[in-house]
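Quick heads-up: it's one chain on its own, the form predicted alone, in structure tokens.
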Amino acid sequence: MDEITRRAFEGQYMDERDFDLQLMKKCKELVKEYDIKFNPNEIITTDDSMADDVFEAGMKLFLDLGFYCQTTRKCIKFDEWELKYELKNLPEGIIIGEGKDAVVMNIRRVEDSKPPIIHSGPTGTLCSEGDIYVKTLRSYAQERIIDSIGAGTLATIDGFKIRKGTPQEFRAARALARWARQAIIEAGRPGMHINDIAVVSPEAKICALDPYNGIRKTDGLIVAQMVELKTSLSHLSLVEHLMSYGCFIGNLMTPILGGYAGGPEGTAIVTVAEHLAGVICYNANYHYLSLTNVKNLNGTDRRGLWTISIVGQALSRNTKIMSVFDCYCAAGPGTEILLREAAAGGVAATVSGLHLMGCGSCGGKLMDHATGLEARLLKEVGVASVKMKRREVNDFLNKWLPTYEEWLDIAKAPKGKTFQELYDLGSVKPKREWMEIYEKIKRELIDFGILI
């Protein structure tokens, strides 16, 4: 980290707005130079050369612009040989979790026969503190098909509103880690991998590191990037501490589809660049591709699925980067639309060489709108679709998307119900009404030949 810190202080000075303008301009130029084109009827491209072009364009963007440090207002830049050295030395796989609950997470390739790993949980969704939070996480951990759980965000701790950088945020970090451990123990999976606790300040996350009651070395924490292609000294300092502690590091990027990078083509390019930044600056073990639609906060429409698919193919064809599609959906739990979105995300990501994370229902904006049942379906679809080819998945999606895409507008998307309304709080099992909806969508997926 010393060399990265030096470059953060000695790199080219640039106003942040100028960096944004350069990124916008460069993305447009690269889309034109490499002739990258989104086709709404070919959601899963079979054009290997275009996937390779997206990778080359993303690498060029990263090498030309660098990783912008908001603290010093300097660009952290690298030579091509430095980046290629880091990529060459990435491992083929890692073991996450411990004991009987440990799982192997391997690099996946396009149309890979190995099933994806699923990291699950409320994915940053606001959750009630205490017992409801524990039971929400338990609803994921008790699903044997799920490999890892992560954290939601608390609005309050001991009834006190949580604000960034306050004592309450530091207390919340400890509580989130402790409650996650409680949830996996109650689910009978004490060694299960915990992939994050969701607080904003990098400094507060350090409070969660505790081998006895919090984040162990077999668990992980997320280090975020700011939109687009930005970091800070606080985030780099968190990386330093996590490397010293020895736990796993997840690189979280939230590329905005319709933001600085423009449409799906430019967004794909900047997303590849953000993966590369996570490799060389964050020493990340895995990467969360948390694509966000600028309007609807989801990644499950045609443009979003095309973007994550071309990025997954670009990375898996050219690197050993382990990327995880963070399946953010417009609809909420207790609705057919959420499960339809999850099914689409599951097949698109799996055939494209990605792992899975989810589901982020209602764009992650509504309190307690997260349950383990939608994550179960996401993983089931991912496992089942390993037998499929890209052309088959594309044919399926062109038939499946019309069953839900008119409901993706944030004003129309059904919000569903809360965890407390959909689960029995004694047994922590889904209620009949939620199970009936889940079983209906499964029957449809069986008729489509996705599930057996």
Second form
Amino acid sequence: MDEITRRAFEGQYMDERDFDLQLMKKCKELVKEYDIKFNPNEIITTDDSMADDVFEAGMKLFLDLGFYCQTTRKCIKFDEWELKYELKNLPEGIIIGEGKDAVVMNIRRVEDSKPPIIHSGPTGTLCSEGDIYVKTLRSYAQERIIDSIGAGTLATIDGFKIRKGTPQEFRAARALARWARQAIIEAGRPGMHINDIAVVSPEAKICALDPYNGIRKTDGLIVAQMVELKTSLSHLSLVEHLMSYGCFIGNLMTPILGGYAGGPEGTAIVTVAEHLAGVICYNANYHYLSLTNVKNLNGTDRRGLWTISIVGQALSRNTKIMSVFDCYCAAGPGTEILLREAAAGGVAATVSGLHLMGCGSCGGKLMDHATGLEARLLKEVGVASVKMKRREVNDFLNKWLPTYEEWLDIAKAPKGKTFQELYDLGSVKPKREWMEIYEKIKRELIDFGILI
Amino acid sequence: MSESIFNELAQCVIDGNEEKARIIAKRIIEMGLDPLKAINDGLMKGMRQVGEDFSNLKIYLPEVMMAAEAMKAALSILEPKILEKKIMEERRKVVIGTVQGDIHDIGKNIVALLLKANGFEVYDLGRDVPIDEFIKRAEEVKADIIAASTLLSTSMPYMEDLIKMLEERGLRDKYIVMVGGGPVTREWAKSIGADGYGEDGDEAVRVAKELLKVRGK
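Alternative state: the form predicted together with its partner chain, after the form predicted alone:
Now the complete complex, all chains and molecules, led by this one.
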């Protein structure tokens, strides 16, 4: 970290706006140079050389521009040999969680027969505090097929609105970790991996580290990047502390499809670069690919799925990076559309060498719009599709996407219902109406050849 | 004749062709055509199309930025002529920023860009902006609109605080307050007493124009 901090202070000065413009220009040039083309009818590219080109272009982008430090306004740059050295020394797999609930998270390759791991939870969703929060997390933890739970964002703590950088945010960090632990204990899985607690300030996150009643060394915390390819000294300081504490580090990136990097092709390139930044600057053990459509905030349309697939293929063909597709959906729980989006995301990610995370819903705008059932389906689809080839997945997606893609406009997407409306709060089991929708989609998937 | 050259100017904006936009603008002046009409029927028309295409994801942010550059190039030629004729309408002013606690700014940047391209004078305060800074700047520049954005739910309360502070200081009626950003919803915007909300940049521009019209500004 000392060398990275040194470069954050002594690197090349650049105004942030110039960095954005440089990134925009370079992405455009690289797309042209490598002739990378999005094909809406081949969502999962079968062109290995294009996947390799995306990797090479992403590496070039990262080495040329570096990782921008917003605090010092300097570019943290690396030589090619330094990056290659770090990539070479990545492990083949890790064990997350502890005791009987520990799972092995391995690198996955394109068309890999090993099933993906699922990191679940109300990702990016505003949640009610207290008992409802514990039950929401329990709805994920009690699904035997789910490997890890993470956090939603609390709106209040003890009835007090949480503002970033306030005492309440620090208190919320401790409560989130405590409640996550309570949820996995209640689900009978006390050693299950907890992958994050969602508070914004890096300083507040540290409050969650507690070997007895919080984040343990077998758990993890996310360190975020800012859009695109940016960090800050606060985030690097969080990395420093997490490394010395010894828990896992998740590199969270939210590349914007349609943003500075342009369309799917440029976004794929910058996403590869953001993984590389996570390896070398964040010492990340796994990476969250949270692709965000500039308008609809999801990643489950043709452009989004093409992008995550080619990034997954690029990384798994060229590195040992473990990337997790954060399946962010436009629709909400209690709707068929959300499950259709999750199914598409699960199949596309699995065949492309990615792991799974999810599901996010409604652009994170609606409170308590997250349940364990959609995560169950996401993982089931992932497990069922491990034997599929890319061509088969394309055939499936070309038939499956028309069943939901007209509903992906964020203003049009069905919002569904809250956890409290969809689950029995006594038994923490999905109510009949939600189960019937799930069963219907499951039957349809079986008819489409996804044998879940 | 004038219609076809204005259309050509609109196309330069759509194509993001800065150089051609400058040439066409010069030709418009040489031909003695009304520069204000060139802005309204050429540049603004092109920019409306760009905003719509971006909203429908037919194009992406780099194309919008190029279109804005083309528009800026043409404006640099047309505007001085309007000023000479003293027929330049006073531009509406917007103070915009990402609220306190939030360092994300791509959404705010898109809205600022589209507002600028649609003829607003935009004062971009950047990100992590304390609420009193919005008010201070709005007072300084005599703004019409205060626009606040955030991607974080933990920064949303600061938007509410902004409106409360305007009320406390007796300034609420002076400004149109608009809010937006990832977790912000139309319903929430209404509940805190904001005047307007934009689901995306295109809607933000539309709403800003409508609100100004309603207020007779």
